[in-house]
Every structure is written in structure tokens, then in C-alpha cells.
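There is one chain below, alone, in C-alpha cells, taken in the form predicted alone.
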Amino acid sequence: MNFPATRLRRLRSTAAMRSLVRETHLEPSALIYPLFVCEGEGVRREISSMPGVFNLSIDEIVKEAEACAALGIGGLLLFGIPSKKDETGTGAYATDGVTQRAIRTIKASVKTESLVTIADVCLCEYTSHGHCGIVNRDGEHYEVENDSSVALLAKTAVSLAEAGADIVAPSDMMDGRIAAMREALDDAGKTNTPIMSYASKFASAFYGPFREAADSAPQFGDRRTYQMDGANLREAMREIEQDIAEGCDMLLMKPAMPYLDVIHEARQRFDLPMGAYQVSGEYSMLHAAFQRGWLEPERAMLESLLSIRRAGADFIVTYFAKDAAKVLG
């Protein structure tokens, strides 16, 4: 049937009608809030390139966790900022590391089963050189070693799981890390700890503000030898297939908005629970437009999140989580 018998505007006539026929929905429980935990007490240091985002000491992290639980947000994603760094990222897998202590404190202080605690697994925040693994350097030439890095990443995953993390989320992009983590977790008695793999993490310009937040910028070179080339969709599917074969339980796509086609393609091919990370650059870019009055903040925020859900993400890691949850109720 064609116009005038078919009038698609009939289903757009009122807010109630639009809500009734809406195909894609946003809910606070599908949002995950990233948090940057640092040493100290009473620390709430705003990140200059990310308005409203802070480096937080553990006591302040607990306050954020309580606020997120009250808003019905689905989870927290924790990144650690240690007071000391070294060549091998010792703080990432230390029993008393800042992230490990934060997880234990959250679990002891925030009495809720609705808030999932996710721990990022990487070495870049903890290494003095800022790379995501062990570096072999000879003058100007350097290599981020794969297999020795994987061993430390697996050790980190176990340490975080033993601290109480509900999910461990490797973001390093080393080959074989999922299999190594699954074996290490199982050997440590953590057979029920899921692995959420950043399965197709692209070498993106949109990570810039994060590197200020986490103090994790590489001191030399870049990460293009291990993070993915943004031009490669088919390779992204291969990365995902490999991580699934190695035993990951969930997928996380990163970044989100510049890679909606990758999210959509992954959703068509794979049945695992899948999220997407609306990364720091996406957040800061929108905030820059808000500050200049170029975009309506609430509408643009929700529209950006809806686009990610519509592409196929089951959940979204976003710095807008609290603001969006307040609007969504």
C-alpha cells in the first residue's frame, strides 16, 4: 500500500504514540560508567579535556558507586592510576594495587547486587613507557613483545578477579591473551569469572583525552603494531572469532560512533553479549559543542547513545552514564 492509504506519520502523532512503536530503547541498566581510581584520600581532580570526569581516590570512588547504584546504572569499569610505574607494570597485578583495593572497598561498602564491577586488564597505565606490554628496545627501534606481555596480563586478570571483580576486561590487543587468561583464571579457581574482551580495539585518534585521564600516553612510538587499523572491517571479525574460540564470554567494541558499521557487522555474525565503548574523544567532542551552544546537550547525548544501541550494542560504556540515567529515570 502506498500514499495516501499508507501514511507513516500516523505513528508519530504524539509522544505516547512514538513511545509505543519505538524500536530501540535506552535504559540505565544498559549503561556502564568508567572510573579512574588514584591514590590518596579525598581526591577529586577534574580532567581538563573531559568536563565532569575526575581522577578519584578510593573513598570518592565509593561515593560514585553508590550514586550509580541509586540511578540504576548497570556497572562500573575501573581504570587504575598508580603512584609509581615501572618497565613491567608491576602495579597492574599487585595484590595491593590501587584497582584491587578499590574493588575490595566497593564490594565491602556498596551493598547492591545490581551494579557489576568490571576491571580493565591492561598494562599501559602502569608501565613507565606507557605501552600495553613488555617493551624490548634497542635505540630507536622497539618492539612490544607479545608472549611475555600475555603472561603478565593473565597474572593481572587473576589478581583483579581475586580482589572481587565481577568481570575482567582485557584491552591490550595482544594475540592469545584470552586463552591465557581463561587458563590462569580457571587454575586460580575463578572459573565463574567472565572475560569481556575488547575484541576489536582500533588504533584511534579518539583516545586522546583518556590518555590524560589515565596518564597512559606512550613515551615513544605508538600502538599501531597491536591495536587495529581503522580501515579493516574483515580483520575485526577475525579478531572477534579468535577471542570467542579462545573462551571470551562477552565482547566490547571500541570506539563506538566512528565504528558503528563494525558494531553492526559483529551483531549480525555473533551471538555473545556485546557492548560498545563511547570513548573519551567522543564524549569530549560533544561537550565542546555543548559549551559553545552548538548542540542541545540532552538530546545530542541521548541520540549518540541511541545510535550505538541501534547498531547492535547490548550495553554501552559511556562517561554520560550518570547524566543519561538521570534523564531516562
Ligand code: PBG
Second form
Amino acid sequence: MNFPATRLRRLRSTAAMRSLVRETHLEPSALIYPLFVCEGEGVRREISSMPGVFNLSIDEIVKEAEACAALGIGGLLLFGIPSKKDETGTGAYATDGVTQRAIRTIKASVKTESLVTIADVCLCEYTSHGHCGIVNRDGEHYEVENDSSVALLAKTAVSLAEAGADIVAPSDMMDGRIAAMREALDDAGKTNTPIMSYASKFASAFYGPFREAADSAPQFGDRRTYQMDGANLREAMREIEQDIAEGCDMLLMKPAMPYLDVIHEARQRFDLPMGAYQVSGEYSMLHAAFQRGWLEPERAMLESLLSIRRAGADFIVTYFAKDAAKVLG
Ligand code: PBG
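Instead of the form predicted alone shown above, give the structure for the form predicted in complex with the named molecule, please.
Once more the chain from above appears, this time first in line as the rest of the complex follows.
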């Protein structure tokens, strides 16, 4: 039966009717809020390209964690900004590193039963050259070494788990890191710490503002020899297969909005819990339009998050987590 018997508008007639037939839902518990932790006390330094996002000292991070718990947000994703960087990213796996201390403090002083504390695992915020692994330089030529980087990343994961992270989330894109991390975590007695792999991570221009926030822009070259080419959906599926075979527990897809087809395809193929990261550039782009009055903030924010859920993500890492949770109540 077709028109005039079938009238799809019947189910759009009132807010109650629309609510009843809504297919996709957003809940605060499916949102994860990224936090950038820096040294000092009382530090709240706004990122110029990310309105409402700050570098925060540990005492300020605690306040944020409390606010997130009160809003019913599902989790925190922590990034560390050390005061000193070096060639091998020592700060990433230091027992008293800034992220390790932040996690210990959150765990000790915030009621976090409803909040999952996730630690990003990468070296780029901690290396002086800004690459995600160990760099081997020979004059003009340089190489980001895979296997030596994996060893340090595994060490970082253990150190973050020992500090109390509920989940470790490797975002470096080295080959073989998941197997190495699983083994290292198990050897350290952290058999119950899940690994959320940024399995499908593209070399994206949309990470630009994050690199200001985390002070992690590569000092030379770019990340194209380790992060994926934006043209490749099939290769993304191979990355995911590989990480599942190596033992990851959850997947994180990144960026989100420019790669919704990749998220959708991953949802069709794989049954692991899967999140997507609405990255810094996606946030900044929307905020730039809000500032000019070109888009309605609340509606555009919720629509962007809904698109990511509809594509198949179970949860979303987003700088809008608090704003969205306030609206969603
Ligand atoms: C670390 C890392 C990055 C992001 C998350 N983890 C930066 C990068 O790969 O350059 C980007 C997050 C964002 O843009 O919001 N490797």
C-alpha cells in the first residue's frame, strides 16, 4: 500500500508520538569526557581553539570528575601534559607521572562507582619530537620505530593500570601493541584491566586543536606512516580484526563524523563494544559556527552525537559530554 493510504507523517504529529517511535537514543551514561591534566595547582588554562576545554591541574581535575559523576556521565578519558618531555617519552611510564598521579587522586577522592576512568596510552604528549613512538633519525630521514615503541607503550599501559585506570586505551597505531600490552598487563597481575583499542584511527586534520591542547604536534614530519590513510575502509577492518585477534576488549573509532561509514561497517562486522571519538576538530568546527551564530548550539550538538550513535557506536568520547548530559538530564 502506498500513498495516500501510507502517510509517514502520521507518526510525526506530536512530540509524544515522535518520542515513542524514536529509533536511536542518547544517554549521559554513553558519553565519555576527555580531560587534559597538567602540573601545578589551581591551573585552568583554556585551549584557544576549543572553547570550554581546559588544561587542568590535578585539583581541578577532581572537580571535573565530581561534576561528571553528578551528571551521570559514563567515563573520563585522561591525557597527560608533563612539564618535561624527552626523546623516549619517559613521563608516559613514570610511576609518579602526571597522569598516574591524577588517576590515583581521582580514585582516592571522587565517588567514581558510576564513572569509568580510562587512560589514553600514547607517547606523543611525552616525547620532545611529538611522535607517538621512538624516533630513529638519520640526517633528513627519520623513522618511527615500531617494536621498540611497543615495548614502551606496554610499559605505559601497565603503569597506568597500576595507578588505578579501569581501562587502558592505546591510541598510538603501532603494530602488535595490543598483544604486547595484554601480555605485560597479565604479567603485572592486571588480568582484569580491559584494553580499549583505538583500532581504527585515521591520520586526520581534525586532530589539530587537540595538539594545541596536549602540546603534542610532531616537530617534524607527520603521522602518516603509522595512522591510517583516510581513503581506506577495508584496511580499517583489517586493523580491527588484528586487534581483536591480539586480545582487545573494546574498540574505539576515530575521528567520528567524517568516518561514519567506517563506524557503520565495523558495527555490521564486529560484536565487541565499540565507541567513537568525536575529535577536537569536530568540536572546534561546531563551536566556530556557534560563535558566529550560524548554527543553533544545542540542536547541532545533539544531532552530531546522534549521527554517531545511529552509525553504530555504543558510546561516544566527546568534549560536549557535560553540555550534552545537562540537556539530556
Ligand atoms: C594521541 C591522541 C591524539 C588524539 C587522541 N589521542 C592525537 C593524535 O593522534 O595526533 C586526538 C584527539 C582529538 O583530536 O580530540 N596519539
